[in-house]
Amino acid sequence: MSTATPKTTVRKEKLLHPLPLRIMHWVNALAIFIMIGSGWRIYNDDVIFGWLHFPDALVIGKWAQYGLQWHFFGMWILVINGLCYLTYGIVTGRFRHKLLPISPRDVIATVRDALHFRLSHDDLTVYNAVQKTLYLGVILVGILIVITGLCLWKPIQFSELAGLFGSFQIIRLIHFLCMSAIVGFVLVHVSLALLVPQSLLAMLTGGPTVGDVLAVEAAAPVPESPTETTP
């Protein structure tokens, strides 16, 4: 007769922000930088809005063609950079844990908790339901913002692909769209870093330790052999 193997519970402690994270954290950090600066030079070159043009103080390269190579070069940063971390989050299950469930009411109530500085950041290792929505946000913009920037490098090669927007023009503005969101995200995420230190500080440290609780099989008792009597 079979019996049921006991299980017991283990806690594995881990920092909040593993080693890999936290480095792809500040690639991804420099290559948006770089990705800023230089396509607001490239921008420059062939405005949108005739009423917005960058001050050459807040773009890089000094020439659109000096833009141009800098955005490349950072465009391969962020792409190789980019798809390590989406596969490290997928495979880990850190934006299943981290990132998922986002509730309607949620993000209505913590925004409503941030309009009346309510908001508690004690607790590094649970995000509110606006800082979920900003990431998810932020990762989907990134897809797009790469998407449209192939299509804007190689119109040819990829015109299937552009076809799904139209004109080269409104891909030029979605591009652009897509960037300004990542701008505001950024404004957004430094502030936060800056009004709550530990963030910071973790993403350079890993953090505060947290546990994931196993269960795990524990080893059957061995029976003890019969006691042999003599007569």
The other form holds:
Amino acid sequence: MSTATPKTTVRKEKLLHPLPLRIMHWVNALAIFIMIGSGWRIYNDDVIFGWLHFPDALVIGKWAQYGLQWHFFGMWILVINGLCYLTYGIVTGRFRHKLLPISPRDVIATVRDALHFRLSHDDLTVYNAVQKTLYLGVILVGILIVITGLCLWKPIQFSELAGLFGSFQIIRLIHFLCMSAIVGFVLVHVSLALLVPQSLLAMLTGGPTVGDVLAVEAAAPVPESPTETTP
Amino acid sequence: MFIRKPSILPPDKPVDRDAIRQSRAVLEHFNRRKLLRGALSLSALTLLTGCDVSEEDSVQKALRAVSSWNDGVQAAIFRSDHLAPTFSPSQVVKPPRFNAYYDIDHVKPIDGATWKLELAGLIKDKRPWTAQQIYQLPEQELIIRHICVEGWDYIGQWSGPNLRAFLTRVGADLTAKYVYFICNDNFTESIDMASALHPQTILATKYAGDFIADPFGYPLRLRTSTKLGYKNAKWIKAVEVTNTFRETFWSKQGENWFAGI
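Right, and the form predicted in complex with its partner chain of this protein, after the form predicted on its own?
Next comes the full complex, this chain leading.
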């Protein structure tokens, strides 16, 4: 951490979104699409809110059993890919560097800047406090939706886990609210990605190069990194 | 408490979602006509072109392969002695909620006086049982949650002979793979032997202390705490113990076979 070993200084700069991350991002996008579309189909068979039915054009599966088939297929993609992502984020330190720390003051400042249209999008490599909050938040919601999903799938086999939440209908409601939060996130996320197209492009090509943090700390030669972002 | 949704059925009788599912083909026919008359919406387009990929043979094949894989996963995580939560008699919903692949009006009651339970397959003593003989067997009571694949649930109070005790008594091969139920109206259902031998699996004859009413499976139905509602065969006519897997009424429709909870 403090004194750089030769090995860390030798490491070259890397892309903002390394290839494994980009693959996991788009696999996750596919999994979320399947899970939400099929989840809406399953929901329609016994709605939680009388006023809310998802239109047939938006659901996956003409019949409930097709929706269930898709849901229990998509869950493997979502969970396996999600576990890879969490492991990757923790092991490489990406979560720590990109998403932490978040201070409430920064969040307020970012919101104020956003309302005054003063937010800068010049540097894609640094997330503002609101981005950090939303990305961290959606990861936590993702974990919660998988746990409540497990409890709905196996309320008896995992009865100890299910018991932490309450009755079957409470778990259903939490699962539904997590879905709503993810849908809200996706709407904001996709809108902003379209408003700032270079961010969308970055998730396809890898984006600008960023200096390896350890290499930077060691003041190592990373001259070919033009968009380096050290404080 | 389960949360009700508005139903297309008259509100003066229990809401039957499986009946809704059955009649959906008819409903869809009318929907299609309405949509054709109306604006050319996206849903009309999908209906017209029939472009629901779920129905494509290759897609169904792949999705059902995953569903079979999920059967194996469910069998692997099944805890054979883990008991489902039980509840107090005050929480019991009376009458129970109806679920079948047709409307409650179309239930064909069984005459309990002439009815006999046939036994088949890997069972030593295949003599049929009359209702009266079954009533003589020791009863087990279960106050457990019924969970429907659609998402609703209720607490019910079921009693009748324990299935493991019954299978043991008639000399069934308890190492066989499946217990298969043949029911009135061509309904079939089967469960894995581990679930059949679970302590909370019974051949129910009573609900809340009275004989089960016709719509809910009189004179004999399965009740197990570890499966979704549709696995709990009603109006059982025959029990077969077998090592041969056969598709059942719902698995043929594409529902998951194991359907454990």
